[in-house]
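In the form predicted on its own, a lone chain appears below as structure tokens.
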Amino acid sequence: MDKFDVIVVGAGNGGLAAAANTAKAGLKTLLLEKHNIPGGCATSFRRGRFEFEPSLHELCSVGTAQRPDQVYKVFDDLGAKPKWCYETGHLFRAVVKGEDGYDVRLEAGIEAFCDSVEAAVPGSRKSVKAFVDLKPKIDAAIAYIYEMKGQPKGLTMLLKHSDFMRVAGHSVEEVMDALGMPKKAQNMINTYWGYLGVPTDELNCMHFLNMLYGYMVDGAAMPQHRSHELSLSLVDVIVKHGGQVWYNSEVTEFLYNDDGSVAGVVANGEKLYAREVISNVIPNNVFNMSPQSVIPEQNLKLANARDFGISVATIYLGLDCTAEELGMEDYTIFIMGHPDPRTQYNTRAEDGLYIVNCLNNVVPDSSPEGTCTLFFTMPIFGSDVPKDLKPEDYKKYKNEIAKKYIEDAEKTLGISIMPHIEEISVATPVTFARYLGTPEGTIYGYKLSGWDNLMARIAGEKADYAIPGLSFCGGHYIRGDGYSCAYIMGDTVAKKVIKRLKGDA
């Protein structure tokens, strides 16, 4: 029988990292994906002469190879070598309609973002600087808590990392409040919450910092050749060391021994055995392919007491003209009917929050010359989509969508986008269900907040689905949200294997 060290079932963006590792390794990998391409959400399609990206399209938290962040380390460790690009002038242009209305540009940099908001709102930058300057802390803190096991001292952490303790439990505008910081000035910071899908007086603070200082320190990074260039180098990697790579090949069972312990998987019908097995898939899918008699209680009602975290809906655009013919100058905008993000959040299917992208501002070949592309993404849930909804009713669903969204972008930007439509194309979360597999089409996996926020996950990942030989990665793991996030805990995860099963050698 031939057995493998490590399966690594899916390859979306933490299967992949966690298989590049494990072959690097030189430990006896396979990765299984179910579609005959890698990358889920990190890879492309065509219509007529235009490429498009199902979702991700940006990443934070890469930096450069002069300073380098998390994500480039990863690829860059790995010997994988996407070339990337950065829109590091703006962060994004948002646009709130109304009365209580602005249209104001925050710039990338600590002291450019703390000067963009001081400039549209007067005697806000103190403490602007002094909510940015919580991230340096945070992170010593995070630091110190794992040196420690997860067992920090309790002095050390109240004289070394007050500032933290502080913050750990708290929402995103219960920290700002503290520091006294203008409602106004929050809510244009707070904008980012759509990246995430929770507000950000439900947010926890550290989550949302970790994103926005990514960003701001290093601006938004995209791979000159589209995210199916950072699939296709860590399909590079894998082969390269050794690993293989299986497509149509979806996982339907996951097998155990005896003792409880994950054995390996089924897929196209094979039994296929390894020592460890990895899941880019969601732990909610995993014990579904799993004899429940197996799977411990305590993980069971974990799985079932989470909250399944956004999804969205997109539009993907190709015009033919280019984005200065169309009058688009900027790389992102977020487009709002109202200023505060739980008030976004309550109307997100009426007048909420959505984000309009064009690629060709910083990468201007993204397109074929004389052309431009647009991406409209509209955070939602999948159980926003109507229950109601019948098949031969769901293409003019996806048409009412579009319209909606462009006709709304034209009229708040002053700009005429239908006559210039070559190619359009709409995906809503049932198209992600059904591509990605994930439960009401979430991108990421579970809405971080509440009890389930960052902190309770560091704080209990020894006791997270703790099922001997099965370890999960991706965005429904520790870091949650966030494509950036589904690479580090991918890289993370795949090193705390390659450890266990090299000390057992």
The other form holds:
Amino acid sequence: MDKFDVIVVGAGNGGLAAAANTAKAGLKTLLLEKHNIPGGCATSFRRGRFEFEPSLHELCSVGTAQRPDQVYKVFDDLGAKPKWCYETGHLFRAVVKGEDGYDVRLEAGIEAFCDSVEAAVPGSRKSVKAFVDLKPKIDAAIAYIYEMKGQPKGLTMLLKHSDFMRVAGHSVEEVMDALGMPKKAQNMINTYWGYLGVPTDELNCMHFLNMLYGYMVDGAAMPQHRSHELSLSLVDVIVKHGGQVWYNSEVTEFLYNDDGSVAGVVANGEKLYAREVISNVIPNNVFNMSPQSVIPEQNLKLANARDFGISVATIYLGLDCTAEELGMEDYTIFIMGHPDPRTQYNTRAEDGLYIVNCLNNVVPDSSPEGTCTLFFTMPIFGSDVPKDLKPEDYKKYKNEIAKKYIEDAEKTLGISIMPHIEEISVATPVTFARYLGTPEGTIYGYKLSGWDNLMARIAGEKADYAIPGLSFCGGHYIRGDGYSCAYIMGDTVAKKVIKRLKGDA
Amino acid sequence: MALWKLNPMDFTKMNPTRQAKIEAAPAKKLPELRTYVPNQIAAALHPEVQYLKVIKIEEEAGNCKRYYLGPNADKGTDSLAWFSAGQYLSISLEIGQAKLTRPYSIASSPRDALNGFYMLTIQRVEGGLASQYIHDNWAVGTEITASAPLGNFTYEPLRDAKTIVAVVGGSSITPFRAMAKSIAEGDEDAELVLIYGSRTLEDTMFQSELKALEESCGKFRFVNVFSDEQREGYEHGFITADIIRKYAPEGEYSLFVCGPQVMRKFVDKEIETLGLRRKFIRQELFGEYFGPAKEADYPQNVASEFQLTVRQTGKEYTLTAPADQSILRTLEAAGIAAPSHCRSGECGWCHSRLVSGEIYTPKSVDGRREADLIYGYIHPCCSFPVSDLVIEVSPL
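Switch over from the form predicted on its own to the form predicted together with its partner chain, please.
First the chain shown before, then all remaining chains and molecules of the complex.
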């Protein structure tokens, strides 16, 4: 086999975006995937007459043809044309159970968003608006940092971009507290912590604000034909430009040159060589497929220091009634047992926070006429799976989870789900461990914990990924998980590789 | 605006904090995946392959043999994966130069798997390549390569009614032997009324066993329906709506249907008259599809064979593909190791990219995803060529 310019390991969102970029740039590209279809989490599966979306809740930072945002641009620049559908109306509905509970809908669009929080928490508007208004300041600071090639002048930062430093250097709740935002308004907005798996007293404020803004301004987008469409649209780009995609081709070993730079990989028992390798596979797995001597000490220590990010338990229901008949008007409902994110996080295995999505409210024909689907998501860690759980008790374990949450949603929302279940599938961290092959079934790579937050990761990038010729992308990389981040990082990383390879050609 | 309360210089502390955290961590080899609980359970439930060995063979009625398969520890399989009654194993076979798979429902119970064996009951089908090969060649000690347990023809407590009424014909009884035992052993909390159509008492598989199970297990009822003989105390004829009504419980029940395609055609019409909600009717996999030319939407004037170019991990093969044979069968006959499991269009394991050309897939077995149709992907197990083709096939 001739040497490739680039081998991309893993056809998850990051790997697909990366391989599509390198193939399009004319580099001889091979994408290796251990499963028989691309996408990782970004796929779909069929049960009976239903085709389920397995993981995507809503893509942020998409935008439209008229007003494209980052993700739209990634696809469009590559020539990939998935059909986007947009959520209309509100961003989400948040229901907190119990005495101090509430049931609110937050609206899309900056002014409408602030108004909707104000309506629910009178007197909060000023602080909410001040919070949202930090976003353009962050963008200006980041533009300056880029302009200075990552070496901004300290004094300029302090004089011109001190608010950026405040936001990027503190947690979401620290910033909100400083702005005097009422706790109840904070809790409502911070409902979104569930998408990042880190509660907002720990989550970096800049990270959260970027995501919030992405949803608020662009609204959320979904592909018309489940995430499988997104993945196939990127594969289409790769093969159109002469790249190859091999499925059922698990990489079992990483190969290195004498100087410690990466030389290629082994898949299907065959040695495959490349000038550069991009790994969509988490460093933990890559390092365990590499001779220990090539791993820079800092990189190994970092992997040892990190906690794994959150995984999920999910329930997929195909119902023999329409969303209207069911009484589901919303696309996204967050249901929470407690008002504040930290308690929700701590009680995640009981009734902390879960999400109910009804895709028919964004993509009406995503299930056959007279039916609808529901998708439940419970953020839990792989380490929350009982240690003594036996394989033979696993089905019971899954069904107990499903029963508990379906009944809770019925009670909380006042609707009747159970009698309509025509198809059901339940996934847990075990399922994600199986399909993604990540430690503990993490879908979010490493936890974006206080010390290992987005800003600190950006600053540490060069030292953290120090094996020559080996780049990383995907949920475990700098920006953490979420489809948008994975696409954007895959795109960014590939562009750096292209620059290196085309430069030395 | 009271943001000034926050110290901007905290920003500059983030890197040193992170560096200190990294510095304090050990530079030791990272734990292997098998040390994490979710990964352990995933590996136990869904091994990528199971190496098995024939440990016992018994004759069974209806020209069948029972094959008891145990783990082949020499090849690295130490225990058998747990499953849900109703699931199947996809067995890999090499017959002459052909490399193929066959799905067989597991007839033993999940508990039996914990005790070290799966049992498959395989009927010798005249003209059946795989079944004849197995009957003629498998002996105690024969090494077998199988998939993990697969398939969704299982009882789901949150979806199905508490009582399953199974309408079954011929050798399709196997998954219900597993289900009946699974209920009796307490692994499924359901009741089962098994209505079993066979030609004669003599042809009936598992007869004495299932009768005995009916005696000992209050949740299992067993009803024989003989098409070719009248016997006192047994039903006679085909399985009609009247017979189903007679044995079905009052109120809701889930109908599970499994049998040869001719029987299904008859039973489907009977079922329509029962007026059940769709969610209470579950059909086992249709089985391999043959003879596309009989379909009303099959294209006109199709040539009898085409050129099939196959790309697989950088290699390319050119084959002749008969129009009336599935692409999967053409690949297998040529000795190309191509993925397949259910062979009924449903599981998607054979998912392949159609690079160029046209295929025909009967609607009744088209289990592809929506986006597959847009981007040109096919399931070779139920796709038939109607022009010269270029396809990309995954390795095993």
